[in-house]
Structures are given as structure tokens and as C-alpha cells.
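Let's start with one chain on its own, the form predicted on its own, as C-alpha cells.
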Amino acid sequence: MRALAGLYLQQFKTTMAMMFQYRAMLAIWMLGQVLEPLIYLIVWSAVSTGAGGSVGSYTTRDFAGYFVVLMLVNQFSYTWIMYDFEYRVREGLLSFALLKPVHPIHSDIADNVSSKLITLPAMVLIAIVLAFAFHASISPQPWAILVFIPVLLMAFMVRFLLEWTLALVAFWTTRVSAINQSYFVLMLFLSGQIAPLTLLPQPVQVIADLLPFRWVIGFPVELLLGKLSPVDALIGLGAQAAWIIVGYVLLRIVWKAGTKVYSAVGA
């Protein structure tokens, strides 16, 4: 546990100086993470006021405080492995990670957690200009604000085991970029990404509730938005654990199967 320790802290380090190196990278990436939650924030709030004002439950400062809230979510929730993952295999770089003596997931843990760390100062700010800007409606329980934080770090645990679960895809097929978008645009539906998912039709609804998308982004959201009850919240955090398990199962499964395959493909 020590030897893991310090391992953290080394890569913590590492991303540290990283991301203050290419801070241009990190910018783009940030303004990417913004601009897709506020161009949905200003779609539905001019459907809203075209509607009379709501839409559903949701009125126009109810879609402000969504779209905020949710752009804070996906921030800390988000992964680039599924991208990365695929790059590592056919330069060989994998290889190299293969040779140390700690699974490299952990570097990758690492290098996601530091990330968060050096970019939610500037995105809690860019957060709290656009609620004031779109008069944004935020009013969490205080229940619902104590559960908000585990349940935020099970959906980061959820979608991180998940996503490095299918980059493995990798070990069979080099070119993963069409499962790769086909996952994604699931998720842009399924996990309330592009409107809330209770106005979606009610079969969506059913197959979000069955998948793992809702519960990494759309059951925070509502979470802190007030919208749930705490059965409602027990039921998310019970469908949360079981997607880790799942996730967990199928990570070390598909590992197993796909390092016995593996031949460097680069250098």
C-alpha cells in the first residue's frame, strides 16, 4: 500500500507539471467541456420560453440550473481512455507498461484524478458565472447535498471501470474509433447529457434506468437539483454499486483475455 501511495503521488506530480506545461491543450479541452452543456442550456431554454415558460416539470431557470449542474458532473466524471487506449496499443507503448510491477490502471487513475484537481477551480467559477447569467434554479436538500459527493465519486468509479473496460477492445481490433463513437452517442441519450431524461418517451426512460449511462451523469444531476426523494437516491446509489461490481467483473475478465493476445503493434 505504501509502494501504491507513492506511486499516486509521483504521478500526481507528473500530470501536475504536464498539464501546466501544454496549458493550451488544457484550455481547449476545458472550453470543450463548457460549450457542449451551454449550447443544450440555450437550445432548451429558448424552447422553454417559446413554450410558455416550461417544458415538462422543468421551467426556464429549472433547464439553466440542469445544464450547470451537469456540465460540473461530466467534468468529474469524464474519461479519456477509450480515446488513448487504442493509441497505446498500436505504437507499442503498452508494452512499456506492461513491464512495471503495478497494473497500469492506476497510472490512469492517477492521471484523471490530477486532471480534475488542476481544472474544477476554473470550472466551479465558469459554473457560478453561467447560473447568474440564466438565473439558474438550484435548490438541493440538505440530504440530498450530504449524498451528492459519493455519489459523484461512484459515478466517476462506474464510468471509469466501464470505459477501460471497452478500450480493450483494443487488444482485438486497433481501430476502435466507431465503437468508440457508437458508445458515446448512447451516452449523449441515454445518460441526460442532451435534455433530462423525464422528458424523454417512457421506453427511453425504461432502457436509461436499465443501462449504466443515467446513473453516471443523469442521477447526480437530479440528485442535486432537488428532483429525487431519498428512495430515489437509494435506488441510484444500489444501481451504482451494482454497475462497480459489473464493471469491476468485466474489467479483469476482458484484462485477463486481452494481455494473452496482445503483440506490439509500433515500436
Contents of the next structure:
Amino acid sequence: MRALAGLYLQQFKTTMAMMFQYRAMLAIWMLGQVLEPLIYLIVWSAVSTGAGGSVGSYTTRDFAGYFVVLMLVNQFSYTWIMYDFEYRVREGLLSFALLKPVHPIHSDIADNVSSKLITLPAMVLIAIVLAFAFHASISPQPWAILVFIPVLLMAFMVRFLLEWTLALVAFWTTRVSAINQSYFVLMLFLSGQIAPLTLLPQPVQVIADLLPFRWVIGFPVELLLGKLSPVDALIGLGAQAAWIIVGYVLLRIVWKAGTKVYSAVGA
Amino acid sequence: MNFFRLLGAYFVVSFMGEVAYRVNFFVQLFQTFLNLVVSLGGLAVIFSYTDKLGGWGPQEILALVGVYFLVGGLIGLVIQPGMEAFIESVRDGTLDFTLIRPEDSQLLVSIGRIDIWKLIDILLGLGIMTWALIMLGQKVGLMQAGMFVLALAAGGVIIYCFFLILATLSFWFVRIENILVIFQSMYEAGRWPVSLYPAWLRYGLTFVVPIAFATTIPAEALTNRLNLQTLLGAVGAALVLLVISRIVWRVGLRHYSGASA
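Swap state to the form predicted in complex with the partner chain from the form predicted on its own:
Time for the whole complex; same chain goes first.
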């Protein structure tokens, strides 16, 4: 346990140093993270204004709040592991990671968390500015704010476990871009990034309930907006816990099978 | 003309290079399909709650989506791959081999790499535009068609100059390949008419990153809402940028000393 803590600390330091080297890249990456929710914020605000001030249970100001919070939740739970992994397998870099005496997932977690710590202040600032600029309404009950913190952490865990497992497909094929893209399209629609899920047709909502995407983004956002009852929040927490277990088990199985078939490219 | 002969030759070469990797065709086809799903799915959800968006009806927005695919395909076909290859060649010094050829170096760099599978996006864009026009049920007159072609050409030239000026910066700052990535994420905004955006973003998307010229203005011409003034403005801007980018290119080239020497 102490060895692992030391590893995390060291990895934090390394990534921090690296990220400060690539400030411009971080800024460009953040621009994308901000722009997409911003576009949908503007589109839905226009729809809502045109429809007389509200669509479904969302007022124009609710939409602003929804997409500003979504921007933060997405930033918090985002991973880029699926791109990285293909590169690692293709270039044979994974061989080095496998030689180390700890599971490679630990350095990825440390990497992810430290790069987010660097971008967090800027993202929060942007979110505050946008919230004021678009008169966002965010009005959670005190209990919802308290629950939001563990919900956000669990959302991160679900997304990290599932995307890390999916990234392992690179063990079997190095042409993973089609798989990644399909995953992102599903994510876009079923997590609530295009529109709040309650505005989508009923069958789509049922599918969204059964898949993990909603519990990673839509659920935390709706919780903080004050759109959920305590019972909804409990159901959501249950779904997140279930997906964490599923993700963990899948990760163990796929990792074991994957390392067996892995033959380093370039070796 | 010399330009078309060269372009044709480069096309043939990249085609012969790519047919060896036929799987890439299917990968591109699939990605274009997913991109289409995002566009049409988003539109379907939004227009189930409204029938006008920023003054545009669903068929008109569909025409805009067609232009979005068409211009995006054009950028992905020649402009972006060429500029990426150029930035690489400045870094590793292989630009030397382009410079010693007996043709204009800006021209050679601009068509230097072609990603032929992006033709799928161009065809799809044309298909969507046709579909939208049929649904709109309006006759496209000669005048309107002419305005569209002119607006599209002006938009294409403006985007080309924008890319070229950014890429030319690599003569001064060697590590700038990420700068082109900015455009990719900004281009998403071109799926919607710029009139929808608040003023600061609208100006940004018109004058800083000229996406309005690439998608909104040609789509306006197509749906019969473009006034002559805007069109002339776009054509003027295209001509001015063409001259400026040429000057920047010349100055930058003088700055180049080769990486390997």
C-alpha cells in the first residue's frame, strides 16, 4: 500500500512536469471540451426561447445550467485512454509497462488525475463566466450537493474502468478507431450530451437506463441541477455501484485474456 | 492548365497508394456514417420541439448540414493533409526536396498530400444538399446556383488561406502541429447557422476562425437568403486573403534554412 502511494506521488510529479511542458496542447484540448457543450447550450437556448421559454421540464435558464454543469462533469470523468492504448500496443511501448511490478492501470489513473488538477482551475473559471453570461439556473437542495461529490467520484470510476477495458481491444486488433468512434457516438446520445435525456423519445430513455453512459454524465448533472428526488438519487447510486462491479470484473477477465494474446509489435 | 495537370497527377498517385489499403475505405465509410448519425439524430431531437431554429427551418438546416459535409470533406481531402505534411517537412527538413522542384513551392505544398477517402464526405454532402432542396420544393434558378458556387468557392479559398497562414507559422515556430487541431474542434460549430450564436462568438467564427464563410454563407445562398452585399464581401475577403497568404508564404520561405543542413 505504501509502495503504491509512493508510485502515485512520483507519477503525479512526472505528469505535472510534462503537462507544464505542453501547456498549448492542454489549452487546445480544453477548447474542445468547452466548445461542444457551449454549442448545444446555445442551440437549446434558442429552441427554448422560440418555444416560449421552456421545453419539457427545462426552462431556458435550466438549459444553460445543464450544459455548464455537463461541461464540468464531462471534464471530470473524461479519459483519453482509448487513443493512448492503441498507440502503446502498436509501438510496442506496452512491453515496458508490463515489465514493471505494478499493474499499468495505476500510472494511468495518476496521469489522468494530475492532468485534470492542472486544468481544473481554468475550467471552473470558464464555467462560472458561462453560467453568468447565460444566466444559468442551478438550484440544488443541500442534500443533493452532498450526494453530488460521491456521485461524481463514482462516475469517474465507472467511466475509467469501462474505457480502460474497452481500450484493451487493442490487444486483439490495432484498428480500433472504428470501435472508439462508435463508442463516442453512443456516449454522445445516451449520456445526455446532445440533449437532456428526459427530452429524448421514451424507448431511447429505456436503453439509456440500461447502459452505463447515463450514469456517468446525465445523472450527476441532473442531480446538481436539482432535477432529481432522493429516490432517483438512490437508484442512480445503485446503478453506478453496479457498473463499477461489472467494470471491475470485466477488466480482470479481459486483461488476463489480453496479456495472453499480446505479442509486442516491433519486438 | 498546369495546376490541374499537377492536381490530377497527385490524385492518381495517392489513389494508387491507397488502393493497397482498402480497409481504410470501409473505416472512412463507417466514420462518415457515424458523423451523419450524430448530425441527423441531433436535428431530429431538436426539431421535435421546434420548427424554426435561428430563423431556419428543418430543411434549410439540412441543406446547411450538406454544406458542412461537403466543405469538411474538401478540407479533409486536400487542405488539411497537405498542411500537416508541410509542417512535418519543415520540422524534419524534407521541405528541401519540394523547394528544388521546378514548380511553385506553395502550389506543391498545398496539394502535396491527398486523402482520397474523404471523397465519401463530399459525395454525401452533395447528396444531403440535393435531398434538402427536394424537400424544400423550390426550384434552384441559374442566379441562385451561381451565387452558391461563388459563395462556396470564396469560402473554400478563405479556409485554404487560413490554413496556409497558420501552417506557414511553422517557419518561425517549429512545434505547431496542434494548431490545426483547433480548427477541427471549432468546425463543429459550423453545423449550425452562425446567426444562432451570441455576437462575440459570431464575430469569432466569422473573422478569427472563418467558419461562417465556409458553411453558413454558402448554405444561405442555397436556401435563397443570401444578399448580394454579403456575397461580394465574401469574395472580396477571399481575394484579399489570397494576396496576404501569398506574402506570408514568401516571407516565411525566406526564413527557412533547412533542418538537416
